[in-house]
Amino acid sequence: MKIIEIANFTSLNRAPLVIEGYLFEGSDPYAPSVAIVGAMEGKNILPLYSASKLVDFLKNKIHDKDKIRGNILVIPSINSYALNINERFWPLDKTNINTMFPGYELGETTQRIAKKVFDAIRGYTYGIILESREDLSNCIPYVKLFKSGFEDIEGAKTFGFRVVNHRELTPVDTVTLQYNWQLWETKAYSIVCPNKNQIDIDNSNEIFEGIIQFLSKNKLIDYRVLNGFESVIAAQEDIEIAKAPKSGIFITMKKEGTYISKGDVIGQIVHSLNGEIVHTFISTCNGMIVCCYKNGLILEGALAFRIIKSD
């Protein structure tokens, strides 16, 4: 294993921002390669943990180093300034590094960070981005792919997650790492992790096992793994959305990852002062809950549940 310096930015009032990558050189010069990017935001705790867990696995758990066939680069954290103070975005100007790619070396700080990172990871066969959901929802881990014309659906299935969300490309997505990686002929995928402040071991294990399965099935490591799920490809029209018609205390009766039937009671909204039930969420379809609102108080119009329809 080699520790390589991706970037080093000085600061006027704190220690330099140093971005490091862990490079595991493969034994087969003809094998594919992969770069894995962890926390780009300050609240990406599960992506950070998943990336660090992978470093430990490759360094300490694969005892025969010849079993690492292709080059594997893991960058656990890019935005340590935000991580250290529990800010979501770059603390100085609140910009999102994942909307700055491919970067610009003479631009703002986050553009220069993106440029340094992109230069280091460009040219890999595969690219994996670990990110958290942006809204106030808990979700099952899944793969996100944009409908860009460059996406690799079959490769996304090899993670063995339950869902691959094949979503429409929006203008802001064209400055993300996934899209720009794909433009430069890297097969890139985003693994979306639950947005939680504490580590959920079950979610963590599912994400870690999905990455190991991907590495094994794509001939990057020689390591026997059990098959995961047969992934469902879900477009926007396959997802049923339930929004809150009223504000109040939100109670979920079915967790993410639960299969439900049409007519099932899946949640309630309770009046926050008098305790009356002001709304009952009843499933309008058969399927599986993939996301549910995570706060105890919900506002009118907030997204309460996402359900992938099975019929």
The other form holds:
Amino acid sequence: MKIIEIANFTSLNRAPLVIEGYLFEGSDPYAPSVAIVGAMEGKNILPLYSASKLVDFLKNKIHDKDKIRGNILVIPSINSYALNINERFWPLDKTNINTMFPGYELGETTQRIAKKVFDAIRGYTYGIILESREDLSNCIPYVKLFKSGFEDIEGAKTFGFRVVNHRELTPVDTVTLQYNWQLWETKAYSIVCPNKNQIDIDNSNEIFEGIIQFLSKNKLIDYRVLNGFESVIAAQEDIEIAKAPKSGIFITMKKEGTYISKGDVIGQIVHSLNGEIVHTFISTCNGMIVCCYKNGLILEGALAFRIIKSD
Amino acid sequence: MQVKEIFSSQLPVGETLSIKRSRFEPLQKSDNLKRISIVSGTHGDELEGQYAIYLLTSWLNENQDAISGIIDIYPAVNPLGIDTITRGFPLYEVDLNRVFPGGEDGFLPGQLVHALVQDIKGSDIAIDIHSSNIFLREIPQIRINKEFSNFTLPLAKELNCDFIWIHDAVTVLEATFSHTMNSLGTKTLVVEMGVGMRLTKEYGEQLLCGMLNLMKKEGIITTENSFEAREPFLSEIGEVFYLNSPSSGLFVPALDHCAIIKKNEKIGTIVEPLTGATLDTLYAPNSGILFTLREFPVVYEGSLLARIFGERDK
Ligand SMILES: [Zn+2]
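Take the protein just shown as the form predicted alone and give its structure as the form predicted together with its partner chain.
Let's see the whole complex now, leading with the same chain.
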């Protein structure tokens, strides 16, 4: 294993921002290669942990290094400046590094960071981006693939997550890492992690096992894994949404990952001052809750639940 | 003048978020009136539009007889942001000018911009007033997407701004208010002027004059008063030169204002207070009009310091 320096930016008063990659060189020159990108945002705790756990696994748990067949590059953190102070985006100008790709070496700071990262990860066979959900919800871990025309659905299934969300490309997606990586012929996938500020052991195991299964199924490592799920490909029309008709204190009765039946009570909104129940969420379909609004206080009109319909 | 709520959402504890529009129309109503919509406050840290719009609404109040079309005013698209110095939509941390056209079934910020689009749809003209951000100061200018410039450039010239920047179509900008409205047939202009978190009174007055001039030319107001629009620089006859910081430090500008400058004129220095070192001295890469200047002094490598527009020096 080699540690490579991908970028080094100085600051007026902070220690330099150093972006490091852990490179595991494969034993088989004909094997495919993969790069894994961890925390691009400062609230990406699970992405950070999943990537660092993978470094430990490859370095310390695989004793026969010949079992690492293809080159594996892991970049656990891109945005340590934000992680260290619990900011979400680049702390000075609040720009999102994951909207700066493919980057520009003469541009703004975050465009320069994106450029350095992109130069280091271009040309890999596969690319895995560990992200968090962008809205205010928690979800079961899933793979997000844009309908870009270059996406690889079969590869996305080899993580063995329950859901592959195959969704329309929006204008903003054209400046993300996933889209640009695909444009440069890397098979790129985003793993969307729950948006939590602590380490949820169940979630983190699921994400980690998904990555190991992917590496194994795609011949990057020789390692026997138990099969995960047979992924469901979900598009917009397969997902039922429940909006909050009133604001107040939000109580979830069923968590993400739970199967529900039509008629089940799945949540409540309580008036924030008088404590009365002002709304009860009742499922309108059979299916699985994949996302729940994550805060205890909910705004009128906010999306409270997303449910993948079973029928 | 009537005030209408075009979107609302109850907040969790005893408060309602409300997006308001005020409408000014002739005392005698008639069909087929031209309609202009003036929008600001999409970015909560940009306040120049608040003042420019105040000047306009107070003019309209004093000149009710001059109104011969419909003038719709939306000063605060992001009211929570404006009242909390937050650029994006608070809580969701999302830039509202990257989620257009939105939709009824999308997340809350998407529902909000969708309601705005539905209300403005059908207007002949829209003006979206921005003030750069807290980092940069801009001279009053209009930004135009080349795709729509045939329709929007003639209007832009009436707005009394100093510079018109016609840029190429970029996919990511399809998620903006102006692209959405232009696609729906409303000729939409984006004004950038001043700096975030501040009011620049002279710029507000300059834009007021431009808005009144445009509305008079379009028959939306009818008045004996005459309004002069200055001749703007056009980005097509020249190039934009960017000056980004080569190092991280404290930027100390050598100029007070955006101004006409010569190549190699000093723009500022990057210094380090701890040691007293001058890390870099910056000079103009080309002669021209310096239309953007860094206002916020802390910079990283790459931070934009200045933009100059001019013909390339020989
Ligand atoms: Zn703005």
